[in-house]
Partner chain sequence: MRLSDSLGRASLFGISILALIFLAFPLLVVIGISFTTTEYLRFPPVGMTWKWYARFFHDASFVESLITSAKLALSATAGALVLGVPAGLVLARKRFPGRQAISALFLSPLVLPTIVLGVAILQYASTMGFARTFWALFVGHVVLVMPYVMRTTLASLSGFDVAQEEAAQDLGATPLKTFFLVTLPQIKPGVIAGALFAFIISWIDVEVAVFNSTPELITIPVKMFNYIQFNVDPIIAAVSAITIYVAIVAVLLIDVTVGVEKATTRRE
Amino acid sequence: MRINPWSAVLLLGVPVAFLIIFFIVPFGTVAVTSFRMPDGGWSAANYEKIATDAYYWGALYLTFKIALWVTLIVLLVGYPLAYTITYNVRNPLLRRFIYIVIVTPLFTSSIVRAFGWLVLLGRKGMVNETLMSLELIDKPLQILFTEGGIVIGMAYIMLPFMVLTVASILQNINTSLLEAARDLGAHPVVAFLKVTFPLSLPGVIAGSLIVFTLSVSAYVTPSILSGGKKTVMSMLIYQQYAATLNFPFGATLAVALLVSTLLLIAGYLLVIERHAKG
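Chain structure (the form predicted alone), given for this chain on its own:
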């Protein structure tokens, strides 16, 4: 079936125009602003400042470190959860209820969820009180205002994205392939490793990319759960735009974060592609 040329132009033109208006143009504006100087001139001094100051490198490293930990934890928790919902929950009503429970936190403000974790992870919060009541610890743990506290809060927020993405792929896997593997004598674990998991890799890759990019750009949760003791790039960008009103340097930080993130994603996809071919 051939598509009318005008229909093809319309189908491609709308998303391309949307991309240009809401991504290319804003990013181009930010990129141009990053080369502006307070006196109105043009210079790459802002990029030189970032490249030569260990403080900004440390913030960038912490940003990616937290994002990677969040992605790993969410994958380890989200994949088994999505697998269980897809293959072990037979009742459609129960399955829908579980999905509603998973999605419900997304309708709550990030600020509310972050402050909720302040209560849970505090020295007298539920987590420490539970651990002490079980005699697993002698004194409250310092969880808040640490990297671990930020990771916990962000992993909770990002979990629905991984579960929904992976579950959508698992639901479309032909179950006859699993039945054939078992008929041929494959152990359920072997069938999972040889059939289910490889076929669900698109969901794993998509989910990990979504979680990683959202974690890199997150601002509310890290700023609240860090208590100002840990600084990620989004917090620095906000400070430059809202506090010091240094728009050119804030734009420079934003461009540096975006370019670094795109390079990491490109490297990740390249490794996946080479592994798939090899």
Contents of the next structure:
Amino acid sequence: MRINPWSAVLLLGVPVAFLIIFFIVPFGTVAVTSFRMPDGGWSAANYEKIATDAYYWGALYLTFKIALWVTLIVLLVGYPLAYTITYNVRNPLLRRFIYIVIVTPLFTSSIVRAFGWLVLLGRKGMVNETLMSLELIDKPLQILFTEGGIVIGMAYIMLPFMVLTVASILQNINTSLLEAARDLGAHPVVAFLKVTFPLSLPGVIAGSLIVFTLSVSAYVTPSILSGGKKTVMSMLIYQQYAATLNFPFGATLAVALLVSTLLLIAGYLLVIERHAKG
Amino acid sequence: MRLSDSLGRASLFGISILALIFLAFPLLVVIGISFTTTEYLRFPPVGMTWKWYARFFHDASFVESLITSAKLALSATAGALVLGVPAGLVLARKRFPGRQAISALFLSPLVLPTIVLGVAILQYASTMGFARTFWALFVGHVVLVMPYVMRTTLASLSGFDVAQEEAAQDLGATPLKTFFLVTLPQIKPGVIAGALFAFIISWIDVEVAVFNSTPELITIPVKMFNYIQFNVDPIIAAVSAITIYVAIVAVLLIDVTVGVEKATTRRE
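Provide the structure of the form predicted in complex with the partner chain, given the form predicted alone shown above.
Below, the chain from earlier opens the complete complex, with every other chain and molecule after it.
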């Protein structure tokens, strides 16, 4: 469509102005506040406090550790599922049904999903009772309020993102390449490792980035499934803003989380790029 | 077929089926508990009762937060459509310097931590004097859901034959008329899918709403979040189940309009 320049400026300008006013400026406010002191002065003391206190390093470490485990598990479970629906489910109705099963949890609040796990993982929950009736364990396992419990609950939240991202790449792979490899006598596993998997790497990379960033900033799941016994960064940020009401320190924690996440992602992308070239 | 082939295939299917059960089971558990006759959470449920749903609907504060959530999700979706669709149109049809940067700006709320958006809106609204009002929730949610509208709008516009719009304009239609008579009818499924995504993202959000709520102005997920810290009883299962039913309806609507598979795996 031909749009005259003045209308274009208006049609694009209003939404851009909206985002500047209600998105960029608020984020800027957080960044600026992180350098504020209670007496109204300016200083980097908040950053110094985080950098020198082992407690905050511990929270940051736990945040990234959980996010890494979640990313790894979700990749190992999500990739085979994406592969199966893309290549092995031919029946369109079954396919639709499977997609509905994958997407519905995504459309449900993380509270509801954490609540489901709260019930399943408890000492008298179904998971423990099943394991005990199978006589695999003789007393209930403590899963809730541990790192493992948080990882299970978060992997559950993140799985659809990985499946959908990988599936969207797998759909676009030219299957004739795979057929050629098979025709030339490649073992299916070899064909997968040499043809399909390398071609699906963009999906694996994009999916793990999405899952990792979402896991790092997740708040609801860790706060419900940790029972307050484990602390990740998002919970600290919440405490500062909602309980302690120390906005500047909360802002500093938020900036620290944001910057360290971006640094890790940049490092990850750099390694991948090196690898692709080498 | 060789033995290793069928073994590989069987384990692939095995993992996939387990993954699907893993995805569906917690939601089925929540729905199951919401019908238990016991006073405590129990799965499998004992007996069958609607009393937890009745208790929910008799609790004015729950119903009120359900209405707040619905109002917020509807208005944030409308706001994101009014701002996002025209912007998407210009981005898809005009070539100008900085176009890529502006597209990135529209999609960036997607990758930044939602909890930081929540505190940013709280701080900003405090300075501007509208902290913890419906407007603070509204602007936060418009920012939050805009990328979803933008993504599907841009995707539908890029697969669109521009010649039709040009023909309409050559025949004397105004740009506005061209948009409503030629463009919109064709990108409608994509826009509807984007709107449904936007609605649901606002509907389930905790991270933005939790910082901008008051005991009177509270969305249903935040209300549930606060409730769950102190009480765990089947009422919360009933509320959860209601939100799951809304999710199922939204997914089915997307499936009818554009197809769930297409809406969730299409690349721009």
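Because the structure is predicted, anything quoted here is derived from the model rather than measured. Positions refer to the first chain, counted from 1. Only the largest set of C-alpha atoms that superpose within 1.5 Å between the two forms is called the rigid core.
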Practice task
Return yes or no for Leu270: a CA shift of at least 2 Å between these two forms, with the rigid core superposed?
Solution key: no
Practice task
Superpose the two forms on their rigid core, then report whether the C-alpha of Tyr238 is displaced by 2 angstroms or more between these two forms.
Solution key: no
Practice task
Please say whether, between these two forms, the C-alpha of Pro26 moves by 2 Å or more once the core is aligned.
Solution key: yes
